[in-house]
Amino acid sequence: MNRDYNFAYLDEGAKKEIRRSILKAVAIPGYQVPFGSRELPIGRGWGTGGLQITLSILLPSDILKVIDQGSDDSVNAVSIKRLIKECAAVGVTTDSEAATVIQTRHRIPEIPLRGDQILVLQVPEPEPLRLVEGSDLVSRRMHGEKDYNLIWLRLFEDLIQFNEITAAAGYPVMVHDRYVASPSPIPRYDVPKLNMAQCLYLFGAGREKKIYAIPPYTKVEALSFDDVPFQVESFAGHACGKCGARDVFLDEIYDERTGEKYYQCSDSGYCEGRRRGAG
């Protein structure tokens, strides 16, 4: 462990007015909780605020996966990964049923998570009434009144203009029946994994300095239409080319060399574990 640094990067006072702002969150499902955000060795925008909440939360016996699209071995991923190791020294692994703490970037495992993991999700932006609002003071007002005509409006003319919801990634979801929150930017696919789950979700938007969090056993629902249910991605038809995989959420790859498009797993630990277990 560099002893140049306190454990896990951030000083004892920072990591409790974080934990203190996420256990506000916590008592509030889905309320965005200002806090003050901190300066990193990385960019902000690139997951600052999830990594603020990984190191205040990190305990020495911990063992952390950090993924980025579904994958370990993205830059950012990488990155994360080696800072947290190099100022924390807790293990790591690909692993995500062998993780306590889990830090991601637009993906949620695919294996379901146990009551005793916690998932880190980078926020880039935790509003979710920013698209048809651009106040914050109006906004706050509207959380507090439980206002979200224009949301249900925007997706009403989606409807009209192209007979689909077309909102992908970020999709908007009502938490607890209360807030309506941002997911962060997972696909559609990973939204219905939000509700009922074991684990405990927590958002970090380091730019914006927010946290929110949905607990376990928190009633999460996609914002839909009676008449137009909810959908998720399909890929009926296609398999992983690595581990054969079909009811996991899929990359698509185009291969340069052959031109030819395939598809494989995007959460790359659970399609190493599948062909480890082939193997």
Second form
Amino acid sequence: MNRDYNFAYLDEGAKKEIRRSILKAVAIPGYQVPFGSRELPIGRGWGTGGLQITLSILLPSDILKVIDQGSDDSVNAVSIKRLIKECAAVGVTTDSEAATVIQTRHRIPEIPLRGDQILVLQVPEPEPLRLVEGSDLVSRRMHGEKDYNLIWLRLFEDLIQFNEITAAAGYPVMVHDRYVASPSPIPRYDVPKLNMAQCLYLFGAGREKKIYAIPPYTKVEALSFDDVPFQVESFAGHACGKCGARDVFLDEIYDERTGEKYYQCSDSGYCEGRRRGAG
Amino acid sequence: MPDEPVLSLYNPQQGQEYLVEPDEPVLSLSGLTMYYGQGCPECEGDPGRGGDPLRGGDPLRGGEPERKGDPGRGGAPGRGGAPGRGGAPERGGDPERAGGVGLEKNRCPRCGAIWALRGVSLSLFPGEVLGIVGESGSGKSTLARCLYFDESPRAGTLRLLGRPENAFLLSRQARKQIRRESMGMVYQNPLAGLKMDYSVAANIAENLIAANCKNVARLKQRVYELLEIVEIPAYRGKETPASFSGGMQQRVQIAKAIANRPGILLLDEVTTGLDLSVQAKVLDVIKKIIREAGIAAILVSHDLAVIRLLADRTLVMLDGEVIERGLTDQILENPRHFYTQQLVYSLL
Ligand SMILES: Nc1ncnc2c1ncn2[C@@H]1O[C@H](COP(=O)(O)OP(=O)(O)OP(=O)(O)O)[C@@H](O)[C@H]1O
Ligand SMILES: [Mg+2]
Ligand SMILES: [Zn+2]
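The form predicted together with the partner chain, contrasted with the form predicted on its own above:
The complete assembly is shown below, putting the previous chain first.
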């Protein structure tokens, strides 16, 4: 650990301020709380929102896991992990069960998380209304009035044009029957994990300067029409080429040498654990 | 006017029934005053023109104003030379009043505010079509937008569906609900009424979804029903209205406006700028809807032929004021106001 930095890089004042925004976000599930996003030695848009949350909540006793699209060893995950280790002497792990704080981009781990765990999501676009309304002012008023008709209209338009809802990631969810939120670009497969979860979910958007939260045991529902149920990705008939898992989110991988497609667990820590257990 | 003892304006979404006596208006407006700009009543020295000023009224149309890209509106200059303006006898007898040196008559010479409406009053009865005529700039569209809560007037009282409260003073939520459940609007400019980047079907479904219908099968069924009413082939429902002709766009607006079976329909220059044959088709559709659905409608037009065809009663507007009103036949056959005479004789 580099002693030139304050614990967890940010100064105590900044951390306190961010924690205050987090508390507000927890108190109003799904509501986007503005916060004074700090400069970090990582470019905005590379997970700085999630990183600031993680840095603000870390204790020396924490055990951290960082994943990017499920993978512990992608470049982005590794560099965030290295930065945090440099300025905070916390333990790190790839095991979702052992971690107390998990920072992630685009995935929620396969195993259900517990009440003593916090999942921090990096969010590029926190505003679920962005696609249908360009003005921030109007969007904020729509949230205030719980007027989400334009999102519904967008979903209906999808059904008219394509007979299905095309939004693959960042599917809009209704949080606690009040605010529609974007669950960040997690696949639909992960959306049901937000509902009545034991763990705390924190969402941070660095560029857009917003924090929002889904506290434990909060009702979270994907927006869907009565007669067109919400559906998650299906990997029926496929299994992980490494560990043989079937009921998990699989990445499709194309082998250039053989010209063949094969599947692999998107959650690398989960896959690793299964192989260790089996071997 | 209908002969039934009572007209029931039942709204299925609301599950509430308003019983309106046939001699009781579904809409009654008094003292509607609207100006664009700041501080004008002081210049006028007559702030009370239309009653108490309305405070806190927040227009429901949030984004860009309708004027943007409205081809029929741009040119305020060049209106000075309209025929017959000088001799309006009932207007206080002073044609110079608003600084008639070629400036806009409805612009306050001191603060520059534009007076669009001055104390307009009207009533709309169940099942009738009320025509509103007047030259360009006389305030017809502003009136329609105020009635649809797109614009918050400076003063005025609006009572709807027999309810006692002034609808202009209701909360945004309440106004939204009234508008969604009881009113339909067809804008002069289709760009103001339609989302050009959504399909025709989604455009028509918008108010149904807003009224909390979240069943795709039912939404689609109603949309195709409405397409049939306005005589647009079902297969075109997937296209965006941007690819439609002007007449078709207006028919899409009509379908959207009547989707929730409103009691009150506002039609602003539905046929303006359309070919005669296309006009006839749009007018047929409107006639059919009004007769079959028993909707009360306000029909704004500067085309007297359209007014003659559809309106039971007619108001004539000039510079934001109603200068003459009566049965349509009476106004067209025997206009009393000098301005109306000019209008009728030059246009017929
Ligand atoms: N948003 C606005 N801001 C400023 N002035 C406006 C606005 N909207 C309308 N006006 C002015 O108010 C007056 C009445 O306009 P309005 O559009 O209601 O007339 P109209 O009778 O509908 O005319 P047309 O027949 O050309 O449609 C005009 O002088 C117009 O320039
Ligand atoms: Mg107009
Ligand atoms: Zn695996």
